[in-house]
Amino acid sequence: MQISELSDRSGLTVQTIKFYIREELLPKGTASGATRAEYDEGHLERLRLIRALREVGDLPVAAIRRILAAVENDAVGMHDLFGTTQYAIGPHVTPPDDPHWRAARQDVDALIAELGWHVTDRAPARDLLAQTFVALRRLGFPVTLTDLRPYVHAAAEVAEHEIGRVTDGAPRSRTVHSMLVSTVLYEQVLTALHRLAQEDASARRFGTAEG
């Protein structure tokens, strides 16, 4: 196909393409003459991983640079490569001097090596879980396990949901597109499914909701 359908079919810009070449994120397409280039699949599925990057996961494109780096190379294991995705993706704390921080990382720390979980220490989860355990704390909302282990479960069970639907000898790239779906747009799928849920719990025990 020609650069012009390429457009149409992706939804993006023939500038924007252009753009991604020119950056080295997207191949040159095949010279079919002196100003023409011929462009495949391979094509249209690389800038739809591109698109989802920039537009959900709002990242840089020295970001997605990395990641589609971490996609083409095949010594990268898939676990790694889920790494490099939703560290790209963040959130990114940056983490006071405090010493109430300290206390919070080392309880996520603590939480983690008790549940048993295989995170990395540069996780930059638990930076925000600390953050939320110093706010909790601020308000005067003690953490304990206790309190947390519903959370623990539920987001235990979602994990284990989104990597089972990997599926093996999938291309890679699909594969890094699914990740970012699921850390970005089905999170926020999570956190409205908790509010409506926490407005049902509230009709059944204190009453009757309206509408």
Given for the second form:
Protein chains: 2
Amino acid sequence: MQISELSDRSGLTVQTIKFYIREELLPKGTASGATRAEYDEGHLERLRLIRALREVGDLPVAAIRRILAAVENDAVGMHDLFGTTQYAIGPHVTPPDDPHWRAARQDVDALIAELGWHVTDRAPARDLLAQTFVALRRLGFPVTLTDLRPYVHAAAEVAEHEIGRVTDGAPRSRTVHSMLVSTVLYEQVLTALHRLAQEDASARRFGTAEG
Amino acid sequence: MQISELSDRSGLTVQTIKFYIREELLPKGTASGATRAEYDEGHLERLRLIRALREVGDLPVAAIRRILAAVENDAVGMHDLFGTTQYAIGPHVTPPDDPHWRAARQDVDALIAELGWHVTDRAPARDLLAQTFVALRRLGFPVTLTDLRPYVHAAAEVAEHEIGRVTDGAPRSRTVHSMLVSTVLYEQVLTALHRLAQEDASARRFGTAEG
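Could I see the form predicted together with another copy of the chain next, after the form predicted on its own?
Following is the full complex, with the preceding chain placed first.
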């Protein structure tokens, strides 16, 4: 297909596609004349992934380049490909150097060890969780394993489902795309459903004004 | 206690406390001399709630005033008190007037009806969820009830636990405080745990590089 069709089908402007080619995020098309190039379904799929990484993951070009390199390098296993993607996605917390933070981060590390979860030391979500522990304690809400248990259980259940949905042998770029979407967009789905479920649970426990 | 002790114990500056008194978020102390006033535990608890609403809920003074009025008015039932708080917390979505949005919002409404959840039509989380449906479809991920089921189940389980934790007969301001914290901070706990659990599920399914 020509660049105009690629633009139509990807929902990206010709200018944006040319920018991605200059930045070497997208391979050039095959020359089919002095000023024409042909693009294929591989280009389209690649563009859809780039678009998702930019719009959903809000990732800078350098991070997208890193992820695409991992997608193309078959020596990078699925688990590392997933890690490369997830670790690139924000929010990233810069740990302050204070004792409250260090205590919270130790508690997070102890929790993960107790759960027996396989998570690297540099996983950004460790700091994300430590940040919430600091905030909870500052407001006078100590965090105990008992308080955390329902959240741990819910998170594990959802993650198990998400990883289970990955199809063996699917194209790597499609798999990264799905992982990105479950990390970012289904996280927001979970947040919205949590609020709706709270309202329902409150209505059942306390009753609504109408009865 | 005097205002200096109130400042120490609440972690707020004397200037901030005086600002809340001027804004009528906090009642004046009892005059105990020409320039002195006495404050009690009720002032301290109120200040802690205001601090949480500002720092955690990121709420403007007008919204805080509305919530405090509901806390003080015993005619407002627990369920409405909870709704007043939850609906004030962002993010708030301004629905665009386009057919994709309307279709997504109808799907959200149909989902909630099918689940039989007691949620008002004006609940902001309906729009929050509709927004994620629009984004998912734009990226080529249709949303089905089957895809949503694990998230619905996890959200319901967590919400049930949170509402179940509310102690009958606890001070209303303390209850609002806990609700706020579970809506905002435990939502972040859930997000961080979700990412950690994804990494663990991926390690178990695909294996880590070390084996």
